[in-house]
Each structure stands twice: as structure tokens, then as C-alpha cells.
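Given as C-alpha cells, the chain that follows is alone and in the form predicted on its own.
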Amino acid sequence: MANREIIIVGGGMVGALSALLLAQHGDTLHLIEKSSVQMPAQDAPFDLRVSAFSAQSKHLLEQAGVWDDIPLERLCAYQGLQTWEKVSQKLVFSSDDIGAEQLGYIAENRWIQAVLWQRLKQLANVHFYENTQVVDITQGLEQDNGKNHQRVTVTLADQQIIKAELLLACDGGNSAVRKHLQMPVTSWDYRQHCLLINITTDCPQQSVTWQEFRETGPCAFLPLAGNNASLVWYHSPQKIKQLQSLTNQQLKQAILTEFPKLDFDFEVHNKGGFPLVRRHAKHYYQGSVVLVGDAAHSINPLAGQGVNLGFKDVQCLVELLTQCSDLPIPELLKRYQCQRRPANLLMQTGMDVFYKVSKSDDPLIRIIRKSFLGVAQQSGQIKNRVMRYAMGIN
């Protein structure tokens, strides 16, 4: 059954991409977003919230017709990824090893969201509800032409009522939709915080992203477009709070003293911290409501796979809705859950194990950890297969 009526709660990257792909297929979309979305200025300072987009995620944005709308001066291709522990061999991934032009791209979340919204605003079959929130959700059977149909009804804060066949909850890790429907989740706090630091450097745009593992948590470097970059510093909540309290100049001195060595001079421009929390919904759907992206799962940002997992959810759900449109909604959502929940759980578990092992100060584990990096570096085709999997290509 084509041309469905669909509600999407949450207009971030995952929600906006879902809306655009489904609207381009001919469905009628009702997009609800609690804030307004504006196109950033091209010369604005870089935002703290950036993501590493895999080849598969780039392909989805190309499929939606928005990739070329992202200004080149806000986009950074990277060709290398390196990871190491002190006094251990570096594990080096290079796009040259698999014959690719790059491993991925780093871009600001707000620019991806903005270009998606720009395209959505051009479509007559997309209805927008900005600066408002959902206050009630009900589901039940309604008669239409003498037949009973399952419907989901949403009431907004301004008392508008929207009815549809399907609701996509794309409203993030603290999903109000998930909480309203009391959909159970497993979650725990990693007892660590992460500090994001935006800097400008005295050297041209770089093309390698790296991570150094420490017992206090990883430290990472993400190149951004031009001479901009992002530093990622994991540590205890107390340490991150102390670092956040510093002036930009004081933070620069702390970076020079305590962060892995940087081969350039730099200036700090912005910083922001957040706690690390892992969540996974026990069920991805309830009736005609389905969880997508962070509303269903949040992962340790260690490997930068959060947005890519969310986009894989989008691709799976959109393909089911468009290619198996003769199936009833419950069957489609069951297939979506069966495909995406095990895959997301596997990635979450892998990152959890890697994260815990990287922080262990047990002497035996440290020896094994350093040996693993050396063996992995020499693994040839196995390393390349891991790289291609992370990029979302065969």
C-alpha cells in the first residue's frame, strides 16, 4: 500500500533523512520538531557537534539529493585513521589500502540537518510542526470505507491533532515518544564524560584522524575543513568538569601538558562536555510506532559509528516501507526489528568490550592489548575487510 500517511517526531539528521526519502517516494509526511531549524552561515565558527560519515551514509545523502548541497568549506574528507597506545605499534588504516579515495567525511551535524530541511521545505507532501512537542499518543482501530485500520493519533502542545498509519520516533537518546509509551530500555552510565574542543591550527587541513588509548580514557583528533579541528578528551566526570571551568588559554596549556602531542600550534575556540550513556530499547516497535536511530540505541562514540548506525536504520526501514508496501505495518516493523536490533547490539557490545579493555590497567591485559595492535597492523586483508565493513561497503 503506497502513499502512506506518516508522522515523524524529531527533525534531526535521522528524522529529516527518513522524511525526505519517504516523501520522495510519495508518502505524506508530518514532521514534528521541538525547535526551529535554520541554515547556518557559511562563515560561522565550526559547531562542536560533528560526525564521521561513512561511504554508506554519504551514499544515502546522495540518494536523497542533498550531498552536493553541503558547502565544501564545511566538509573534510579523511584518508587515514590511526590508533595506538603508548609504547605500542600504531594500527594504521589507509584508504589507499582498499583503493578508495577516502575513508569517510567529517561534517557538522547542523549542516547535514539544514540541507535536509532545505529540500524538505520544497515538497508539498511534507507538513511541518516546528517549536512544538508531542503531549499525547494513542493507538487504535478506526473505520475507513467500512474497513478497520490501525491508526496512531498524536496531540501536540498547541492541541493540534495528527492521525497517521505509522509514527517514526527519531527524537534522540532521551526519546519522549519512547518514554510516553513506556517502551523498556537497558541502559548504564559509563562513569566517564567526554570533552569536545574546537581548535584552529597553524597548518592546512589535515586528512588523518587518530586516537590514543589511555587508562583514563581515549584521546582523539578529528580534522575539520580548512585549518580547523576537533579534539575529543575522555576522562572522569570530575576531570572534565575541571577542564570545562578553564578559560580557552588555560585549556590550551592543559592540552599541551596532558593531551597527546600535537605537531602544530593552535588556539582553542569552543568546548563542551557530555556524559557517556549506553541505551538499547528491548523492542524497536509498539503497534504502529517504531524507534529509529538514537531513540532505539545509543553507542559509545569511541568509533564514531552513532550516526552511521542511525542511517543504517533509516535505510532498512525505508527499503521495507517502499519495497514491501503490500505487507501490513506490523509485519514490516517486525522485519525491521529482526534486521536492525541484532546488528546494533553487536556493534554496541563490540564497542563496550573494546572500551573496557582499552581502559584496563591489568598488566596481562595491557600486554595482550599491545600485542593485538601489532598483530592487527600486520593482518593485511583482515584489516582491510574490517575497514570496508566500517565504511559500509563490500
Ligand SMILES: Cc1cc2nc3c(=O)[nH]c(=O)nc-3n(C[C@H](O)[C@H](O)[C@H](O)COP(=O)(O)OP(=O)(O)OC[C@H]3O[C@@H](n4cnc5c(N)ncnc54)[C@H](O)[C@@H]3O)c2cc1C
Second form
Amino acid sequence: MANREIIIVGGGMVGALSALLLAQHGDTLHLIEKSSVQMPAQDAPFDLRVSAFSAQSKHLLEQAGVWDDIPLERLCAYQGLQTWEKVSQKLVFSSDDIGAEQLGYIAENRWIQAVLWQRLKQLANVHFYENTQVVDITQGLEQDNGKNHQRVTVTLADQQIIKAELLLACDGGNSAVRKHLQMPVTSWDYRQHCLLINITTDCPQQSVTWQEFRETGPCAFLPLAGNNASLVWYHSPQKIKQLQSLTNQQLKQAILTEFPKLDFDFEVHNKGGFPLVRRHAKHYYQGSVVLVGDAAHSINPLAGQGVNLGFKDVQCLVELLTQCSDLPIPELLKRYQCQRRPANLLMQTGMDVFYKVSKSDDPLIRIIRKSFLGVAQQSGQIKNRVMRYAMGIN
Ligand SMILES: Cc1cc2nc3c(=O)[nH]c(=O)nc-3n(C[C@H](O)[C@H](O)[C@H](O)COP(=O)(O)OP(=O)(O)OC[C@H]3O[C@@H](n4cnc5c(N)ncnc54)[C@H](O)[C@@H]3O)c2cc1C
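Just the form predicted on its own so far, so send over the form predicted in complex with the ligand.
Starting with the chain above, the whole complex follows.
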């Protein structure tokens, strides 16, 4: 069993899962997180940041032993996914079509992070550095027992120094580690924001998530546990700013008149706007520092794939580190980049094409788009393959 010394910067969902899987394997982990992570109260109002988790992501969380720690009252399994353009045929995905019990689960990001941290806190081989940040990172050869070893050295804001063989940058889309090492990215602003709106409904809305495409951007519905749901409204930055300035009652009126029709009464509880930015690091590693999750790639959230891709990064990197432990770190990181970068790029590009096509008002593209939805709905096997791919069970 390998016993590496590993630093992880960023204890979000991706960093915490990486830390737990590696610590369970016997490595010594140093987890640096700029905030502090608390277990939310089970009856707290739902947080705005929620994600749809694929079957594969669920499997990884099970493997880490935390899936059953997520309270059932905070977890919503969904069996149907519907998407359509105004007045076009609906494209309907159903778990029944592929003999699965559900297509995925929707949960708050903070609960996934919290259950991972709860387990991490029980392990003696994990050292925590909370409410602090990295101020310097250096890399170089150091002598140990007459042998040269590649080491990465991190200095924290309080001048603590940590040394390790490997550093995982899991510090999100604005990764300070990536910036510090001047690792280049390709990026652009979609010139679109989305408003996340938490509502309570007058009846359970638990089994289907849907998305309507409009020229101004998609409008989506994500069921949450109990009589709760999340609405996602994509629009121009100006429009989102205006919607955000409304009172909850005024926003409800705007939803009733401008959002796709909801078949139930509801109350607005919380809202928050987020800019949509696409980023992809040109290289996933530099020396012994490797980018994982959003630090390496941020994707348009319209297909709910961001953290699922991040978890696939984690799975790939952990497998390489634990199953090919005789290989030197640079070779392991090269393999990680070769496996994950093309896969993430494919998903990012697919989402961009989908996004561009869904917003185009070119008459020809509109006809093709509507025909595509009709053909896709009739396509049986192809539709099921798409569904399996999105669930990570292809
Ligand atoms: C509106 C919206 C909806 C989305 N919906 C979905 C969805 O349905 N399904 C899905 O799969 N994905 C979704 N995503 C994407 C998903 O939220 C991200 O992919 C995911 O949060 C990335 O996790 P991460 O751990 O890599 O980064 P983050 O969640 O950004 O976590 C980074 C962590 O690092 C810490 N940190 C940051 N800087 C530092 C520093 N300098 N030092 C130390 N710590 C630091 C932060 O405090 C945080 O804990 C959505 C994204 C958005 C914006």
C-alpha cells in the first residue's frame, strides 16, 4: 500500500472526495480550505446551490462510505427528464426505458461536502488547515536519505509550511493555485447569467426534472426533497439583475407571467444570480501540482454535468495513484491528463454547441432543432444511450 504525503487545496465536493478516497487508501493528507465547513441543520431551508448527481457519482460516494450519511429529507431521486422548445415535441427520458430505478439524484452541494468532511474528521491521517489560504507554492528536488525527491512546498497565510509529493488543486473555477502557477486556460463569458430560485410547492413535485429552451436561454425545474424545488432561469445579465432586485412576491408574479407554466401553486423563498463562464486549463498538471474538478474545467450548467465530471476526474486520479503506485508522479499525471482532458473537452464542447443551437433564432436552425427533438424522441436506442452516458453508466 502506497503511503504518500499529499496536499489538497480546496475542500469542496471534489477536494473532499479526493481527500477521503486517498486517506482511506492510507495516504497522509493535508487539506487546506479557505472557509470552515459546518454540518447544516437537517431542518434548515434548502440552499440555492444544488446539483444533479449521476448514478456514477452516487456510486463513488457509496464507495467512500458517505452516501447513506445524506439525510433522506435532503435527497431527491428523479425518474424522468423532459426537454422541449416552445411548441415543439417533448423529448422525454424515463428511467423505466432503461430498467433503472432512477435517472439521478438532486441534493444540496453543501450536504455532499458536509458528509464527506464528517468522515474525513474521523481519520487520523488527515490534517486540516481551515480558514486559511496558500500564499506561496514552490517545487524542486530535495535530498532525503541520499536520494533526490521531487517536492512541492506550500506556505500558508500564517507562515506554516507543508511539504508533500503531490498537490491536488481542487479550489474551484477561480483556482488560486492555477493562477499562482500561471497555468494557462481558454475561457469565455457566455454573456448570460442564471437565477437560481428556491420555491416551496403546494404538492410534491418529486419525480421529473425539465428544461424548456427559449431564445433568451433555458428555463429549468429541479425537484428537491419534500415540497421543495429549484427553478433555474437563464437570461441576459441585465435581466437577471432586474429579477434579482424584486421582492419574493414580485418574483413570483414574474415567474407566473414569464417562466414556463408551473402546474401548482408555490412560494418563492430565496434567489441568487450566477454568471456563466467557460474555462478549460490547457494543461492539467505542472510538476507535481494537478488540477481537479472546476479548477481544471468549468462547464455550462445547463446539462448538470459539472461536478459529475469533477468526480470522474477524482475517480481517474485516485485509481492511477492507488493502482499504479510504482509509476513516478509525472507519468501518473500525464496519464490522468490524457484520460480526462479529452473527455472533459468533449462534454464542454457538446454543451456549447447545444447552448448555441438552442439560442439561435436562425429560421433554418429552428426547423432543424424542432425536427431533431422529434426524431430524438422516436429514436429509442440512441435516446437510451444518451441517457446512459449522462448517468455515467455507458
Ligand atoms: C448555477 C449552477 C448550477 C450547477 N448545477 C450542477 C448540476 O446540476 N450538476 C453538476 O454536476 N454540476 C452542477 N454545477 C457545477 C458544480 O457546482 C461544480 O462543478 C462543482 O461545485 C465543482 O466542485 P469543486 O469542488 O471542483 O469546486 P467548488 O465547488 O468551487 O469548491 C472549491 C472549494 O475550494 C475552496 N477554495 C477556493 N479557493 C481556495 C483557496 N485559495 N484556498 C483554499 N480553499 C479554497 C472553496 O471554499 C470551496 O470549498 C452547477 C454550477 C452552477 C454555477
